[in-house]
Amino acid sequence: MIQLKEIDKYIESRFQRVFILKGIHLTIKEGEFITLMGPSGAGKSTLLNILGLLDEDYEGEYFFGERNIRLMRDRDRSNLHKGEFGYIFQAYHLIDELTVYENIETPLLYRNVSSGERKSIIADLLDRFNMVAKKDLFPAQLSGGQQQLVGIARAIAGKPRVLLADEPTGNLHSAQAKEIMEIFKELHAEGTTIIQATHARENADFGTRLITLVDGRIETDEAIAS
């Protein structure tokens, strides 16, 4: 489904290149549940951004199916990003001017989902995350944990083929965190490809494969026993 070949990402300093990612070779099959782990600064978020088509400033090749991302037109790449990917950001990235309801609705509008279906999907998500009473509030009126839940609801609303999650449970208490991971498990069972970056080893146990990054390189890549 996804193949990365010889991906390098670096910053040019005055005296040398500082590599954030170096020589990344990675093949991801449809339906996998992959966890990226490693110390802070290892390149986990950078790799997620490249996989999610949010960062184009790198060297190497990226194939999504048969399509070479580097050779696609901007419009086609944007449509691929909006149509196939859901992204849970560590810093929420909610739209301040939109309510909880409207934030969750955003990816459904991109996918031209009908009004009636949008209402049904959003009602289900608001209920699932116990956010019905907060649907008309704005992000600034929510706690960090509540904003994270809205971000997760928004990411899964459009049922993306690929769900990318950067520290998805980092701002949640343990009960909420386990609930989110159970939802990921359900999505994975339904066929969603999931790639998460996390420091929480217990989150990795919900997945099928664990990749450890150290200093921008893949150090280990192993299957997780179910």
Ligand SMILES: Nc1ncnc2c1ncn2[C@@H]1O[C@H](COP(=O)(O)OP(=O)(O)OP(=O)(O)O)[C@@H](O)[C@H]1O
The other form holds:
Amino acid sequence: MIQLKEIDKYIESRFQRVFILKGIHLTIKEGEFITLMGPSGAGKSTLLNILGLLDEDYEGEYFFGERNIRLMRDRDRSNLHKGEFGYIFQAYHLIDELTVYENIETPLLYRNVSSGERKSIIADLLDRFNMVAKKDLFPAQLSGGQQQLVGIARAIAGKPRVLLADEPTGNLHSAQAKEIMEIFKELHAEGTTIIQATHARENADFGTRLITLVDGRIETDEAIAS
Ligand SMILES: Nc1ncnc2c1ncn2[C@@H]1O[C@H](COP(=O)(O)OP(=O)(O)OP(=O)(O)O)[C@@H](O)[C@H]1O
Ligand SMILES: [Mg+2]
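So the form predicted on its own is up there; where is the form predicted in complex with this ligand?
The complete assembly is shown below, putting the previous chain first.
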């Protein structure tokens, strides 16, 4: 489904080239549930941004199915991003001017989901995340963990084909974190491809494959026994 070939990403400083990702070669099949681990600064978020079509400043090739990302028109790339991906950000990236309800609704509006269906999907998610009473509040009125839950609800509301999750449970207590992983497991069982970056080893056990990044390179890549 996704193929990265020899991806390099670097920044030019005055005297040298500093690599953030180096020689990333990665094939992801539809339906995989991959966990990216590795020290802070290893390049996990950078790699997720590239996978999610949020960063185009790199060398090497990215194929999504048959499509070479670099050769796509901007509009097609944007449609691919909005139509196929759900993204849970390390820093939540909620829209400040929209309420909790409206934030969760955004991907559904893009996907032309009917208003009745939107209401029911959002009501389900609010209920599931214990946020019904917060639906008309704005992100600034929520705790960090609550903002993270809204970010998760928004990313999964539109049933994306590929879910990218950057430290999705970083601000949650362990029971909530486990609940989120159970939700990921369900989505995976329904066929969603998931790629998550995390520092929590126990989160990896919900997935099918563990990749560790160190200094911008893939150090290990192994299957997780279920
Ligand atoms: N726009 C940028 N300009 C310069 N350096 C950058 C930029 N973006 C990322 N970096 C650097 O690239 C490296 C990898 O960053 P990245 O955010 O991908 O790490 P990470 O593995 O997600 O770490 P963490 O576990 O802390 O989230 C870091 O050293 C970071 O400082
Ligand atoms: Mg990161």
